[in-house]
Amino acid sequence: MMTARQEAFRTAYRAQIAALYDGIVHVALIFLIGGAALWYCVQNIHAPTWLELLVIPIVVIFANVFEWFLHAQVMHRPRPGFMGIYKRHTLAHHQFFTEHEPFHDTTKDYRIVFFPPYAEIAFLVMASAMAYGVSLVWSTNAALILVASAAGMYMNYEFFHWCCHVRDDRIIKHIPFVNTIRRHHIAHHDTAIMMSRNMNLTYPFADWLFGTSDVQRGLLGTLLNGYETRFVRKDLPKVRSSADVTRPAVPAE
């Protein structure tokens, strides 16, 4: 179902990927960095109290809302100082993957599926800065749990995003949360709703909270919706205005 425009964009985008780029190395770096941060933190946490362990759900919720905000307000909006993010996501990622053909073909395509490793480093630096403040006013355990949870959520994000764009879903369709976010994210690639619906990429909690999910269900139903389409809103737009986003004919980096 790929359109001629999407096929042309994919061809042009792939042509500009560096010959030395290796998708497997890209992914390995992401999980090596995140895994190392997680391992270091866990190794240095000693006898945490139940109150310190509450940092985990707090970070999970905060990270979920943060990913929603970043996606909705930066990745899909041309903000001064963040145009590189907007171009890479709205003008490139959303042309490479559409509702017609949302799947990657080879590991070379990981260039447009996963964030660059430096994005993960920046995220962990921000988490570490917050953790330093937590260590000053609370405890080292709480600070380490914060960074470990942030690293886990980042890797969760990247893994779920890969699950959304991999072609074979024979296993994925049976995994709770993963099947939900797969349908949720592929629907987001519909140009009619991509600027306003389904901004979460881990769990659609913030989309439910802020009313931006494309399904009308309670929290549990939204999180465990899977591939179900009965609850998709009937008032969603079908055709986007060309004024919403300019689609270039060549890849935007």
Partner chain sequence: MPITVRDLKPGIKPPPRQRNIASLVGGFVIAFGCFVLWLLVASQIVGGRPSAAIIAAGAAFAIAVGVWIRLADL
Contents of the next structure:
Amino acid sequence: MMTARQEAFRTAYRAQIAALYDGIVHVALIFLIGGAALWYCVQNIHAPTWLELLVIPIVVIFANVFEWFLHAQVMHRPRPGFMGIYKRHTLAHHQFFTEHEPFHDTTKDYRIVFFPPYAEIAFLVMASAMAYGVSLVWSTNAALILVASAAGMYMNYEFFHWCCHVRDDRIIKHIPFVNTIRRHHIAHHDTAIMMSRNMNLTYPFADWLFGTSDVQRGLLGTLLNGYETRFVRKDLPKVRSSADVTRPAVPAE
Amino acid sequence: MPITVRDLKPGIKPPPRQRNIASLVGGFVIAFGCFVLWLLVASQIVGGRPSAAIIAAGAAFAIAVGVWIRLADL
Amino acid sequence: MKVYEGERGLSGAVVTVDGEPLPPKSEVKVFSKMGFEWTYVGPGPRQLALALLSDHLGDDAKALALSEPFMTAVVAHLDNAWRMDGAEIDAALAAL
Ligand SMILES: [Zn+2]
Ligand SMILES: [Zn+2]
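Any chance you could show the form predicted in complex with the partner chain after that form predicted alone?
Let us now look at the entire complex, which starts with that chain.
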């Protein structure tokens, strides 16, 4: 159920989307860029050692904490130099999608679901800079595995976030991890907790680690929670003084 | 770009659409990124330095993507 | 009685008093250079607490003293779009 405010925001936001915007091209670019980076790196890895392969879980964990940090401290906080990211997320994404109506309608709405593709380039440049350092002190294999894992995590992030905002959940509600993040992220769209809880967008590992998950479970339970609501904390805050009244009923003729 | 419910009272016209500075910078960033990736992938496929035609095609593709990012105001 | 309203939108996190922009009271104290925010504990909400109380009480020193508990009890729980009148602020202050 959508409030009048959310409906008004959606209408206004959609009116601002440029005519030449195309959601499919947007998504294709994200996965072409990520796919090309991943493919190139994998092609050039030769006989990696077990130690070099250990870079994969390290990147997965590092990316998980990075995603948590960026979401909590940049996307949800007005900070000098990063206002564009905050506006796109807190002031737009979270007004377009609420916990009551978290689903997009058309591929035009991908404008507000996915990050702009240049964010992926920025992320890959950061990963490549780190990889360059790794190649100097360790090995080219480790460096390539680092960038490949980073590209994989980025696409993982975009795909999972789409899974949170797509209406049809007939298949994804049965997929482990995907069903977990879907409930986890839709709960995050509740204004009362959006500034402080459920900051992971892939696997709620960092939320578990730093105690910012809305569920109170062990690590495995948190990661594989699915749609389960039995473990949701009872002490979560509620919003007050709301002006976001539900849509008034159509007056009887 | 005031988008609040108060601003949406009937009779008030929505402000004209303004392109975001992010899509301008982003257009250059993505053109650069796409060109580098194109060169890497092409050199991998041909097993060496790609031909001038392939490089030119890559530049055209990268510019097209950059321009689209700006026009689509992403 | 004055009415205070806040709303997050594409133009920012906007706060008004009787429809006019609420002065941030940065001459009293600057908690945040990035404007108002709410629904958490931090510099933006602290600035909003100060600005609301200063406008409502008309006493900057008292507003500054009460801004921290008022932020924690009220501003940290405001909705995306919120509305409060003077009576509601008085009631919240009495409950601190
Ligand atoms: Zn979301
Ligand atoms: Zn968020």
